[in-house]
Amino acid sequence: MNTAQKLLVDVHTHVYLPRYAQLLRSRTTAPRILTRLSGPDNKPEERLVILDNEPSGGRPVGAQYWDRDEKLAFMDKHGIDISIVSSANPWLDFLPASTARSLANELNDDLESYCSTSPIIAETRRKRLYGFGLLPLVPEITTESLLDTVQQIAALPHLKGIIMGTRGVGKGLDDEALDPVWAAIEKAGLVVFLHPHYGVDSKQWGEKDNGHVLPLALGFPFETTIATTRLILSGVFDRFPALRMLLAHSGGALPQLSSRLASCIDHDPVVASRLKHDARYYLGRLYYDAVAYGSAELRFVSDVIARSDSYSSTAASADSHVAPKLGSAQMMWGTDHPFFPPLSNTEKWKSVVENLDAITGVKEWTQEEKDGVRGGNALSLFNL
């Protein structure tokens, strides 16, 4: 591997562009930023709130959320050379269609300036920034709208993807109606990146206080599950076969209930003969991020992917000496930033480190494949 493929990129890094912050401080409902006193001090203190009833009326935010030479800091002081940010959610889902519209395609703009005045990387072409750009999947919006949007992203020359959340247009991302929109994406070569924001329903967490733990670890995860089985069962992976989609958090428990899912499939008449393969080979047509924190949980999502090809209604006649796909290859490292910070100014993140640490400890891969989830995947993903 080439000194290129070794840079360290994050895949999974977010920000509140400023134009978009300011919008949410001008709300009185979530989502919204509230300035409120804190510490012995009675300091003004910014706290955002993404959801109704958030335990300690949101959290404290700062210019690290939106200021691009924090970003930059934090990538530099941890060794990061490239982050494809993104939007963070709950993006533009709470907006009117004709706003949504609008401020997709300023925002869309805005992180085009962001990320295209962004430093250079030394003796390469490669800016350190590129980004996710956003679509106005809300209610109401037009078909035309959204293919405008992305025909607006695809033009950007360092916004290589767009990130999603689990709603589409408001009946999920199985709704027929984004057939459309998944052919647009897929004839740009534009990467998907879905990313859950609503979780599951809180009242699955039961009365006692147990803070942001239970709807962050499992109700996100949870969410990813079902949006992506939901787009399987739809056959969207069939009907647009080169779409590529990144999944947040390691695609949740799919990798673990790929097998169940698969079974419940065979024996249920209503999906039995929708799909062209068995549910298990889609999973190796996904892409992960490798935001686990362990090394047990890559270990099995790359088996999980590796043996897909073994799953495609073709396999029986498939050449039995061609070696398994590589599954490491799909996975790509992440940090969340700027999420989960460090109790100290001088501590490194956890998120890095023990995401970094996770990959470092896959006794199975080789140091290639290791560079691989460090960057180098993520280079040929996003075609720098």
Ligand code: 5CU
Second form
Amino acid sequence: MNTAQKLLVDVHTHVYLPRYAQLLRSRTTAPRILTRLSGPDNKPEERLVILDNEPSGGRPVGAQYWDRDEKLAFMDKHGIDISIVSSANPWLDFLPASTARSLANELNDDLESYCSTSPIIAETRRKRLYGFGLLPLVPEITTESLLDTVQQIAALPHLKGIIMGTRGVGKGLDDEALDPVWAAIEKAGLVVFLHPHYGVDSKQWGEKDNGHVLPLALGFPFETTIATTRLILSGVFDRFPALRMLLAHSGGALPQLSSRLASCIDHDPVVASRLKHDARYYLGRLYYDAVAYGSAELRFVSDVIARSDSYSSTAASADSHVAPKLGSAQMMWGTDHPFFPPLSNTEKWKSVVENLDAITGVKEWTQEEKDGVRGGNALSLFNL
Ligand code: 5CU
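Can you switch from the form predicted alone and show the form predicted together with the named molecule instead?
Full assembly next; the chain just shown is listed first.
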């Protein structure tokens, strides 16, 4: 592995670009940024309210959410060479179509200049910042607007993909209305980063006050699990075999549930007849961030990816002479910055260190595989 492939690359790191933060400040309902007076000297303090069940006073928000120097300082502190930055949830989901369209175009241009003017890593001539653009995925948007925005992103040299929530244009990502969008993204070679925001029905969380633990630890990954499963069942990955999709939080519960999913499909001939392969095959077509916080979980996901080719319905890839797939090659490290800041003034963020230690701790991975997950795989996937 050469020096470039030893770079530390963060594929899961967010921003509220200044233009978007300004929009949040102008709103009186969630998602919003409000100002309240706090502390003994009644100083104004900005607070973020984005989640459904967020206490009405929200949580502290500051420059680390929008200031590029803060992102670079965070990267320096943790030895991160390159970040592929994406807008944080809830993106444009709450806006009317015309506003969503113009704001998507403006935010994509803003992100391009955020990245293109970032410092260069001398030995490699790469920039330190790249980005995922945004589509105006809201009800009533025209397909033409979505396709124009895919073309805009594809033409911006530092944007390497598109971050996407799970709602599509109102009916989820398995909506056939999105087929032209998948086709355009596939053709442009952009990577879709699938990221949750809504979680699952909050009635499931009961009546005890468990803060944000249940929606974030379970609701977010379950949302990704459901959206990805619906994509598989809709045949999107059969119709668009070169579409590249990166799943947040290591694909949620899907790796653990994929054999059960395959069995349920087997017992439902109508659904089974829609798919070219066993469900487990499609898990090996996907990419996974390594934001799972534990070595056992990372190892498990890589094993599920590695076995996927044996579930292909085509003889060639099921052939026992073909070298087995290296599961770790489809996994890549991330931080979720600026979310999950440390609660005390520690030198490094616990959430960052934990996810790096998790990679180091996978005993079954070679050093080369670990270097791949830390950065080399992202350099390849995003063609950096
Ligand atoms: O803590 C949170 O609310 C979040 C969020 O909203 N989005 C995210 O990516 N991570 C954590």
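Residue numbers count along the first chain shown, from 1. Superpose the two forms; the largest set of C-alphas matching within 1.5 Å is the rigid core. The shown structure was predicted, so the numbers you read here are calculated from the model rather than taken from an experiment.
D69: CA moves less than 2 Å between the two forms after rigid-core fitting.
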